[in-house]
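Shown next as structure tokens: one chain only, the form predicted alone.
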Amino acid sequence: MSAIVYLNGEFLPADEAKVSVLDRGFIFGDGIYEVIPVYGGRLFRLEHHLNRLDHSLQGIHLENPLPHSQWRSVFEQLVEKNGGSDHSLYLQITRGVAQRDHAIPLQNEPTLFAMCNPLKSPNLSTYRQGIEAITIEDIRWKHCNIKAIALLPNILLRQQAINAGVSDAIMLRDGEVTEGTAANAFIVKNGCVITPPKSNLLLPGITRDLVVELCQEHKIPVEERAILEEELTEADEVWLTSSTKEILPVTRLNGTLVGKGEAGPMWEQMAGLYRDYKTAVREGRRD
């Protein structure tokens, strides 16, 4: 049975869901997208992906095509259709069908695309296992704070991590961390969890906010700074995080162990704390 997808306005079976081949999407990567967890056919911090999702919009001159509670009302009916419970949503905003040129068209439909995939919570065990990750230099735009479709710089950086027989990548910019090809990037060091701030030159993440709140809310020391590349070396804990890996411990960084070479305790007392956040969305308790 194909799943239920969501296409300008209407609800079909994925494998009757078609683009023209003239949508800028498909011909420039013209258009932005969310990806947003759903926990027990709850929509999880979704204000806080809108709210992204408006400034992708703002950044590639789109203007929002539904208001935020319309945009409730579609994704909690896809969830719906495609059963409930735990699900990764994708949503897609192109500018739309127009002829080949580079100028931006003055008037035009865009299109709008969401659908849903079974999402698995993290495997303890797993984590705490870890993953192994390169350094690399960040060769990305200057607008990476946009949430934009054009992902060929992540993907040919992220198959760079895997040719080199690891996970992953933390990108490093003038001798900075930016963050990971498909993530935000934690350090701790001495009981201080560090991530860098928001800038032009990394993605505002929606779970790396969470952990900053979580931290002020349990008075765990944070601090959004920049972080050098020794440090990052240096760290006693460094993490990954994103909506569908939620917070991955780095426990091998090119060819040297992080910390013990595990899941690190700070790692322990945060995984334990979204847990329990993830259980109040479930409940309905917060969002």
Given for the second form:
Amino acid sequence: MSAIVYLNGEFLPADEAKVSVLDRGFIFGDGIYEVIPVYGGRLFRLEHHLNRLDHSLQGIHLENPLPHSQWRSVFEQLVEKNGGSDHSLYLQITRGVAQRDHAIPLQNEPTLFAMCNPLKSPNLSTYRQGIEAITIEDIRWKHCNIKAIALLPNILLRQQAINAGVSDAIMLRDGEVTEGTAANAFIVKNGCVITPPKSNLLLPGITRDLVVELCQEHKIPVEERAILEEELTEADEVWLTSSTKEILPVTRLNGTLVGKGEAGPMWEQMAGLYRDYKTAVREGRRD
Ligand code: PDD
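Moving on from the form predicted alone, please list the structure of the form predicted together with N-(5'-phosphopyridoxyl)-D-alanine.
Everything in the complex follows now, all chains and molecules, and the chain you saw is the first one.
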């Protein structure tokens, strides 16, 4: 049975959902997206995702076509039609169908699309081994805070990492860490959790913010400040965070072990706090 997707106000089987070849998303990559985890049928940190959606839309001069309450209703219906439980909900808004012209059309109906993808919780023993990554120059534009669907640089950088025989890359701009190809970056040094501050050079990750909040809540030292390349390579622990990866340890960087080459004690603590938070979302105690 084909999964049910949402397209421009309708719920329909994925193989019946069609978008015009003149859609500016297809022609120009002119659109933005969100990825929202769903646990036990409940939307994780929905207001945070919708606020970031607003910022991305403002960043590309597109009005939000629906109020937050209506987005919530669309997402809840979509999750229910796909059997509840755990998903990553993907939402994409493009500037819609128009004759090809770089200039933004004065009046255009945006294209609204959402689907549910399977979401598996991390396997603890695999996560404890961590992944291998390389550092790479950040070749992206200077509006990385917009969650744009145009991801060609991220795709090429991820592939460069794969071609180098590792799983991912951590990007550097002017000698400072920005983020992973589809995740935010953290280091741990001498018991302090450190992540770069929010700026136009990286995506303000919802998972990143939750990790910072959980540190604050549990009195774990945390700093939002620039991370120099040398600090990255000398870190006790390195993590990547995202809605789908949660908190993923990087245990080898540029061929060298990070710490002992396995997930560190701070990761164990944070991963536990993150799991507890997810349980609270499943049980409707937090969102
Ligand atoms: N990506 N930075 C980049 C470049 C990302 O693409 C992502 C997420 C993040 C983490 O954001 P969040 O914690 O809100 O998921 C940071 C999603 C998951 C994706 O493209 O599939």
